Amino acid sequence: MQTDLRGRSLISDMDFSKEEVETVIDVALKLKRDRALGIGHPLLRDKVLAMLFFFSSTRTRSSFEAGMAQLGGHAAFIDHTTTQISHGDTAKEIGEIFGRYYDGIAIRQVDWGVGNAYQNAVREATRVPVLNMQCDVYHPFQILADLMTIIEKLGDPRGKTIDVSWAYASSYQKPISIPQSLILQMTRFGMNVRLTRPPEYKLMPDIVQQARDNARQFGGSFEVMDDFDAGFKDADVIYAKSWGALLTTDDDAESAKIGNQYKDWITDERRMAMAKDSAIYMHCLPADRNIEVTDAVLDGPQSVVYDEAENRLHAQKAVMALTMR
């Protein structure tokens, strides 16, 4: 177990090592069982996070505000267009100055190209801990969630088999941060990868050579698939989510016209029963309900998105007690 994660910041999933995640799920899961036992566990008491928003969030911004207070400080809600932020204030600016006011900083800036520069320019300047609440290349709390939940549903992760895939989805051109941390993550805990996508929905280059790297030195394995039906046989685990077709083009009509070749990628029960009867199914949310995943499925006896979706309170907690003492 690694204890010392004092003022360090967590942007990239890779930000921490593997031993170091395994302390943020030990911790997270003590906080946990505090919480259904009533057991208080004020350990910020007195401490700030700002939370600055340049993109809206439902789970994220709520799972930070609600864990802060659970853990006796307070955070504040910064939102860049209502603020001099939208009028000229730099990273440079920010991370000098939020890092003065507050005892932790977390950003959620996804638009593509600038958001993970972003948060990297914050943190040089900065003298707190830098929280990637997401950006266009990782999510990292997400993951944690996500692995935390692995293992509370399905025990030890290692030889366990995840298709990470794509799906349809009609609203926006989603950002490729969730797949690309499942992917850098999940290999570093010795599971059997599965990334599954049309040709047209690649991930960065050096993240998939980053989770093939993992794969050989933590003993799963990793390939990569264009057939939909096919990542879901004898799976462990279905992660199936949409993201945009941004390292294919930038337009947003030339992505949804893309898009609408692959319709038919969508979860339903057909599907799931091609997996293990033990599989669950996961999604980070909002799902695209009855376009990426059908009720039936979302609603269904394997899926554990709302126990996935508690655990972001419990990891953010873990992590912001680790590293804002």
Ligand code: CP
The other form holds:
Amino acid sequence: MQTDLRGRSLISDMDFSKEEVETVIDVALKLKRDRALGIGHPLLRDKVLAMLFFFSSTRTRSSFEAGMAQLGGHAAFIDHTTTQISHGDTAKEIGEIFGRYYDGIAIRQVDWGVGNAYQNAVREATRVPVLNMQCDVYHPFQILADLMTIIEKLGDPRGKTIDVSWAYASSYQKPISIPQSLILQMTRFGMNVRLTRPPEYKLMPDIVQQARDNARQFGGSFEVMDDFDAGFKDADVIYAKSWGALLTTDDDAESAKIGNQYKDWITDERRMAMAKDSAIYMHCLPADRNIEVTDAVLDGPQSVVYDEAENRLHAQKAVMALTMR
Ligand code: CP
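Alt. form predicted in complex with this ligand, vs. the form predicted on its own above:
What follows is the entire complex, opening with the chain shown before.
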């Protein structure tokens, strides 16, 4: 167990070693159990987290805010439109100044080609941990909650097969950060990871290569597939969600045209039946209901999406307590 995480930032999933992630999951499980028993943990009394949002959120905002309150501290919600960022406050200035007011800076900035660079620029300028509430490249806190959920539902992840699949959605070009973080983290935990997507929905080549390297190092496997149905076959975990064709085009109309070829990439009961009987269905939410996944699956017996959303709270409390104390 590696416990010395004080002052550390979490922007990429790989910022914490595998052993450090194991510590986070261990602490998260304890905090979850203790909350059920009414045992409080005011580990961050008098500490304040800045939560700077450039994009909307339901779960991330609520779970960070509730988590800070439960740890005895406070979270300040800052919508970028109510700041002077559009009038010139730079990432360096945000890092310098927020670092003097706050004990941690959490940021959601998912703009393609911008979000990750922005978070790293704040990290370089600040004296406090920077926590990535999602950027254009990674969504590490979602994936910590996902890993915790897999361990709770299926036990040791080693040797289990997860299908990280693209699915059709019509709402908007969703970031590629979820599948990228999933293939990075799950290959470090010995899972057999399938990345299933149409050819236009590639992920960043260096991330895919890192996933391959992780699989080699940690004893799982990693394969890229382009057959939606084949991804379901005998899988233990189905994690099928939409993302944008961002490496193919940044034009929304062109992207919609590409996506329309794959409208049948919807998770339904027929496809879930191809996975193991014990398989779980996961989705970070929000989902395009009856477009990306049917109600019958999302609300069905194999779906663990609400436990998964709950685990955001516990995993984030663990990271905040370990890094901001
Ligand atoms: N899964 C997730 O990050 O949800 P929000 O966009 O609602 O925060």
